[in-house]
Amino acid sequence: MHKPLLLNRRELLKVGTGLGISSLLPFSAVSANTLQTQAHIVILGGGAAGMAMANRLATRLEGGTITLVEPRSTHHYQPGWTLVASGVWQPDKTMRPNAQFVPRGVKWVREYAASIDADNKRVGLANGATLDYEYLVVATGIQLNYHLIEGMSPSLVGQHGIGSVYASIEGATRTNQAIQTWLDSGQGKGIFTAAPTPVKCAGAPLKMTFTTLSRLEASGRRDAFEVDFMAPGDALFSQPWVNEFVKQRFDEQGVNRRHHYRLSAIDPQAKQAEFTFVGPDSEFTSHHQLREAEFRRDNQPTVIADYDFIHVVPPMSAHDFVKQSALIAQDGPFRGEWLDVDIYTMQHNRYPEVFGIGDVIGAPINKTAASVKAQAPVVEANLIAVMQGNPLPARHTGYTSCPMITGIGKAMLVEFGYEDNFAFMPSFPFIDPTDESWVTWVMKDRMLQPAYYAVLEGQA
């Protein structure tokens, strides 16, 4: 599997330099007309996906209002985490103002939404004021549920040996030390773990996994640290190849891969895991609903597990008062817990004026910020089309994107969708999709922000 790089660093920054930074991922915007309209349009988020709405809808529209609620002042670049738990990032290099990428006329709501009454168009805010809307957006993200593993907190990230990169940036800052802490030990036994639900940035277990391991080989004491990965399924991975070159690696690196257990409990003070087999034949598979009942369900078999240090990937979903709403999945696989849309036009299945991007759509894939760039030109343009009366016109792929670290200093850059079950779609000519290079490295560590930048603003 390991293939010569295809560019040296010069030709790489050649490249770079002619493609610029808004080319750096796939399905660029393309300008159309503005559009009169009166109509008062609710973005719910003012993550990677609901400001890129923001921005986009703000350039299409003249008149009417668009209102953003998002209550945190701070943006998160959350594809830098795993950069910043694994040593190689500083924490306030993912971090900017909201403030610095709202667009002028959009009203910006800094408070939570608390509810939605779809058959009456209104939303419902924390602090008790409501918002009515002829048109909704939904990009409120996703909800961790850590509570569904019994002992943990995410305010436990950083103690005990305990490790989680999802938790928050300061999560990853100590999930950091706390890897850190366990190399400086000189021995003892890791545990990676992954969940029973679909997770936001899927390949983010793994590249900590990988990162570590670089860690552990550099210290140049392999050997003393016995690293585990728990699975709560038979795959690693979503993308069959991917799946099984993860699988390898870690059996050419010394993982010891044990399938179809889930983090069910965990005791910090004794540094012991509990995992409950849910076997073969268990729903507890890639993207099936999660309810709390049958996480808590009696009669399954556990293993106890001791650990020095363990990175804990929480079940999640979409937040609760999505979940609580008409929105939300009535049957299929994901009922009860994501978001009811067309995977293809981005449209809610029950309600037309509704549309729902990024990582709250029940959808087999896609919960990335490279999946907020394709879906985004889609959402805007069908968006427009109903407030038109027209069909719609545009349709989304699937397309997603996972810089997969497979080392400090190499990576892989998967681009799939949904056809041909989940078949690579590579965007660049001089990247191979099945090889790990510097290359992409070098694009995950030093490119991709700034492209990421470039789709909140509307200009990717």
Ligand SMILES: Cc1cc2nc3c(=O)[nH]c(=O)nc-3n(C[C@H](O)[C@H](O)[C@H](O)COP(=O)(O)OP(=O)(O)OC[C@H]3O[C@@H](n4cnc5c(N)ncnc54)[C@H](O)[C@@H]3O)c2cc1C
Second form
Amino acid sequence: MHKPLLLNRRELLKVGTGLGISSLLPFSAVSANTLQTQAHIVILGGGAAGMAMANRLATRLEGGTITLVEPRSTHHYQPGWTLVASGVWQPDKTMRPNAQFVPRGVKWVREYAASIDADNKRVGLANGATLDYEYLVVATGIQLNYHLIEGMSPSLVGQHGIGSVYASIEGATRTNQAIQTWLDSGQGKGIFTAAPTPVKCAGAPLKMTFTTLSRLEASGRRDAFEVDFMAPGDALFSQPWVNEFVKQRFDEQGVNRRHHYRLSAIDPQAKQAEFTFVGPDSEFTSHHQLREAEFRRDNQPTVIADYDFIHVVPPMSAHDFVKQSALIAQDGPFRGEWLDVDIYTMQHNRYPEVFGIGDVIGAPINKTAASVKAQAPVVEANLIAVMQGNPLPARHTGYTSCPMITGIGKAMLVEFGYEDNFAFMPSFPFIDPTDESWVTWVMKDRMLQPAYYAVLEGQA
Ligand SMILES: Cc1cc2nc3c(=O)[nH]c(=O)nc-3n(C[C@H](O)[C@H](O)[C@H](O)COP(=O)(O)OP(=O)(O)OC[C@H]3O[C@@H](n4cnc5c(N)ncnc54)[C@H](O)[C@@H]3O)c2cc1C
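Now that the form predicted alone has been shown, please provide the structure of the form predicted in complex with the ligand.
Let's see the whole complex now, leading with the same chain.
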């Protein structure tokens, strides 16, 4: 199964510029010119998506004002968190000061946005101030809804056998310690969970299972450990080939798969988890219906499971202040939960001066930094077209990419988009998306981080 590929140095460097290189090509010509403007553009959120847009627009626009609303002083490289939680990376490798990325000329407001009045083109800040805009880019990422699991809170991560790679960098570090404590105990049951909503990096809960299996196998006592995976839907991953691959691999590695169960409550002291059976019709692709059904627990059967270690994946959504604004989807599968954009142009479906980018948008796939890389030139080109009164020239293909870690030291580069039932969109002729290889592991471990920072800097 493990097929090492031999690459020369030039090819490896080419890999390092990855994270979806193909998605950029159509727009390189569009990006050549600058636009004179007096407009005020507000960007909400300065993570991967917001910072990329701040840098791109700062280069393209002359005059005008760009305001970036980002409360944090530290930028977190979240794709590194799975490596931290798996004991491969030290946490400090994932942090950099935001000041390194904010471009000159952009006004950085270090505050939380608290409201959006889309009809009056005004953003309210947590300190009570307001910002008027002519154009708005919403890039606030995801809200982790741990509170929807009764008894659960991110502060519990690292205690009572609870792990969660998503909680924070500290949470990822404590998740590694919780796994190590379980390993050191020499036996017992681990439960890995998935969420009944879209999540960022849908592969992350699977990666945590695979890397933990590697650690259990390396302990020489694999048989002493029981591993369960509890999934709310029938699928484990949206790309059909990968979905089947992961199911088969879990079966081969002795993982007990249970489908149509969501984690509904946890009792940390007793080390017990409650799972609600949500029925065979549940799928994580019908987000809204699923949430409505799943978070109403009355009359639904539940099971209680003991665990020694549990990996908790919280339900996710747009942040509350986005949900409370007129910008949230009003109908369809993303209703009430995600930003209402055209999934191809990235323009808001009802407010043409508003664009969305990154994890916050309602889309059938797309919650990765690789998606941000593909979306950023589309948002740039289309926003500038709107400012000029021109038709929108750019379309997002839905490109996303996930280096699916299938064990410590091996991974597959899974790249796909909206078309043809999420067909593969491989960027590199020498990487087969269905092959596990050390090359993709090396890419994840060493090369994607510089490529990611290039995206933030608007260079890729
Ligand atoms: C464990 C894990 C593993 C991952 N692995 C991969 C991977 O292998 N490959 C990959 O491509 N992607 C991966 N990702 C996903 C990737 O990190 C995200 O998709 C990407 O960061 C999305 O960018 P974003 O700007 O939309 O959100 P973020 O980068 O999360 O940025 C959102 C920003 O908004 C700010 N913000 C929040 N609320 C407010 C507010 N009220 N006002 C103003 N600002 C606000 C936040 O401070 C933050 O800076 C992973 C993520 C995690 C958590």
